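To begin, one chain is listed below as structure tokens, in the form predicted alone.
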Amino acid sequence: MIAALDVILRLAGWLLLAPLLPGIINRVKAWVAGRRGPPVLQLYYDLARLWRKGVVLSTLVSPGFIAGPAIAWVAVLGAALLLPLGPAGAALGFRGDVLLLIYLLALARFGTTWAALETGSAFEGMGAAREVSYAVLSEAAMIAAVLSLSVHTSSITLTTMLAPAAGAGALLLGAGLFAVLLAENCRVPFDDPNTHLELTMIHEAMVLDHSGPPFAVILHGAAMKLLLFALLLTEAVVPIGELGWLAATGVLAGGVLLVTIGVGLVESLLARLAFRRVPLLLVTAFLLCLFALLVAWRGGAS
């Protein structure tokens, strides 16, 4: 009964606060630029308009159109009840749950790719080739990341992985995941989330055609991606597992915020890189993550 209701409560977290994440980047953005802004729980009231709204649908899209975003909405949730959230642990974890993780976000990936490429469109198409394209970097930086946690804590459980700090490689580790971060969630300077010039689309080319709840849905499941990697990057960074319940949570919340502030802080101050020199970026957050596991391998070494 107690576990049924931790997970009950978890889900409830997740759900009601990972839309509060966009709308601080975008007062951030709007405090930068000297700009009143939109508020910062404009995501629920757009979430709330598009639930109530119909779906329009192409004579062309199967039923993988509808599909898809659920399908990820849901590997994005269950990857997020993996997470462990300091000393409160997570709701479902057990040995090798990394490898769950990434299998997760990956099938999040295919669920919103799969979407676009039902509608037919060449456009969507363009779109899903170019997530796709720019995954397999960022996945591979990801890879490594989790390699160097589990080399420096000598454990595949996510629990273990992130109770103490990265050690010498945490600042390596940090500025690896954080490029991550923006790539995986489509900001700047990998994506614009707020563009509407077609030609430098990625992720908002893929979900042109949806409307109504899938679109919500698409939203919501991209707030709550977004959370779960500033979850992800504060606890590999910080040793949230050495500290008390009340401070760990305190710690938790601030550097959710910190990075929250920082993606918006990166969208304000740089532009939206050509796509010629985006893999140049994802490799570089590679080689940093790489770096570290190489630190984390000596550091165990010796």
Second form
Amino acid sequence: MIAALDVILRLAGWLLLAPLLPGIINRVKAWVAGRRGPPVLQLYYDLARLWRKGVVLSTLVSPGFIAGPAIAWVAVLGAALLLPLGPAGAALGFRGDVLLLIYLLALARFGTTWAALETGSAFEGMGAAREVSYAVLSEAAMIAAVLSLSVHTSSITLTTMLAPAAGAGALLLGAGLFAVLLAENCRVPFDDPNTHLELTMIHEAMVLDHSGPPFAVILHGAAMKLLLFALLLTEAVVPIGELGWLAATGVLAGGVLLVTIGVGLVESLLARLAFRRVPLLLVTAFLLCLFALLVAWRGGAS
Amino acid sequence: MTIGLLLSVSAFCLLTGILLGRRAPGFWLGLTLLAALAALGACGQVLLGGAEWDWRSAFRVGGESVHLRLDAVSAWFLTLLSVVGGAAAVYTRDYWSDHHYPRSAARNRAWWNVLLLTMGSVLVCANGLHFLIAWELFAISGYFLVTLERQDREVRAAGWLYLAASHAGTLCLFAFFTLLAARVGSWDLGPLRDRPELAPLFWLVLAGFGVKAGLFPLHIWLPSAHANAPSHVSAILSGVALKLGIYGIVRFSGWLPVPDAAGWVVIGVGAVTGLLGIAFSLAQNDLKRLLAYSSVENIGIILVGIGGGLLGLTHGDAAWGRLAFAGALLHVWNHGFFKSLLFFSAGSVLHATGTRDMSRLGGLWRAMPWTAALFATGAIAVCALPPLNGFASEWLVYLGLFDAVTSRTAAAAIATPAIILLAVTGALALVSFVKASATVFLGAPRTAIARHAHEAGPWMRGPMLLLAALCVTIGLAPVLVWPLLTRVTGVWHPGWSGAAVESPFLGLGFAPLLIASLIVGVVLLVRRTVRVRGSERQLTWDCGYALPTARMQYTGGSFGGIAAGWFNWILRPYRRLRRPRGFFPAEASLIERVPETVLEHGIQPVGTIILRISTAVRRLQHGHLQYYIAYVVVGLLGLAALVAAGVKP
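How about the form predicted in complex with the partner chain, since we already have the form predicted alone?
To see the whole picture, the full complex is given below, headed by that same chain.
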């Protein structure tokens, strides 16, 4: 009973809080640019509106066009439930759960790219191709990050891995994971969530033909993914396990807020990279995580 | 029934099938299925009941008494053989029917049974001599199945390459078995773990069986054979025949002592095989070639697991070795199931359109919804995505490797890069399979043949459904197979049989089931919402183009292009580009082809050099008797000179 209540509370938290993040990012960007900007809750209004709308489907698409986003959404939600929330722990935790988390994110990618390719549009093909290809590099960075946490804590369970954070290599790991966060969540300098109809897009190009409820599912899934990465980054860097209940919750919320503001600042101050540079930056992220792994290795040897 | 009786029933059915099946397809199918079921029954008794069957006959073949044995390791592979062999037999009823292939259908049935029989014999033979004979017969029957349609030049070339590579491997095995027999003093095979002087023989095992399994530089025969063979043959070659190579490595690394470096080498070879296999797969335009290279990748994953097991042994029975090894074993099954499923689906596509060239297909889901859905299932499984079976086995391998890393022994130095390479391989597999499924099944049909495709009949769909069901079952409830896995690992290394390790799948528990049911629920919810809110069909928007054509779609080549570009150093694509020129450009073209690098840039040049040397040497052999006498005289004079100089032999 308690367990069920716990899961329901978590679910509600993830579902309700996630759309807040893009709102905050947009606020930061508006503030830097000296504009008023859209309300923080804009995404909530958008989602509600989209969910009530009808759908325009391409004549070419199969039922997979609708199933793809739904699968991706479930996969991100599943990954979210595996992620421990500081002292509250995870809804579901076991040895090796971190691998399930990474592969669930891959399943989400499978779902969204599949749906993108349903339409037979060249733009969506382009976006999907970039998405899966760059993900190869960000996955390498992710696994290196996971390895460094795992070596540091001698564990492959997220709850124990994230409690004492990355130790001496935290700065390196933080930088690496932040770059991965930007790449995986269609943020500048990898991608620009605001451009439409340009050849330089990744994620936005994939969803050009989506509308109505499936589009709402995609947007909400993307927001949850951003929250997931922000939490992961915070917990990988800040040793939350050593804090009390209240402090830990505060640090978590503060960390997520800080990451979000950071994303907003990066987006306001940096230009998007040329496409051939994207792999370079991702390889840099991978190397940062790899160095964090080396630091963790040295740290344990002493 | 006893195991021996079941196996004899199985062999008897297959033999009768060879003799009578040429004329009566229905009778043949029944017999083959009966044989598969009987073999499954025997395997069930070994794997579930823990029995073991060891039988030595009085009569001799080639001077050696026949010695057969079915233990858990053999039974594990025999189960796979029976499932895929039986399913493919059903599949060929329509796929390779007398109606479509009047010339080769009867041959197909006969050789099919020979293949099953000889593969089964390889698995149960416990005598080196007979093992070699069965191995050779299995290779040859494979050749005849690959070249069923031998009027095609490309098929004959693929067949020759298969035969040549296969015999290069057999040569190593010949050396291995004779050396083993010479040192042990008997052809009998069995556990000889306390003879450390036998350890170096492992390298012969790795090379000999590695050719069959498709390790990276030895994989050359695989893509062309799998692409040109009929699809049910590709399925059994990829799904089972490669695994017989793995069986050899598993079997003899379990029975004989292995060198200390074995674990390192096998993990290294496995990781490289995985990465390069999938890189080659990315660059293919031929659907079946893509699947064949993905088999190379999966063999890499299996080898990483086996290497983990060997490494665990050299580090004193480390528990992580067992996890990685169990993962490799489970991946043997899983890959067998999903790769056969994928080859069957590719066969349906080939059946319906007559082409394997993905750039001529597209939009097939409309005509072939079943095949499209089943291919998607196989694709999710082969990318090792939860909640299907590929994830379960890769997860075990990862778990073993991660434990090796956190154990902070020397093994971590190889386990860490292996984990990173495995992850990259997995991500690349996703690129490759999204590309394959999308180019073939999604979007608009690119040519008329794709527009006029038709769905596969129930006889082809049934086996595909069975294999998909197996993928889903193992994926949702891997807990079920853990007891079988412990039995096999226990037989492979007796030290691992005692203390029962708690099933790692208990932790994973119902997570896959939970995810699967959530997926079903949410998909239904979104679909219902779409239906309630109403939907209309429009042309793909495509940024304002009023008349999008099928040719404007992203192609498979461009989809995989980014990632494949990172591997240009080994792929060495051949590219000829004619750019559009002038104000009213007439035509532009791009020709792109990815060669078989190892074959065309590695082995063929070497072969050419050897051929040139041989041609030069051949001039000495001209048929003039007087010159031959001169050779003898010169030789004798030379020897005399040596003796005169006082050289002692």
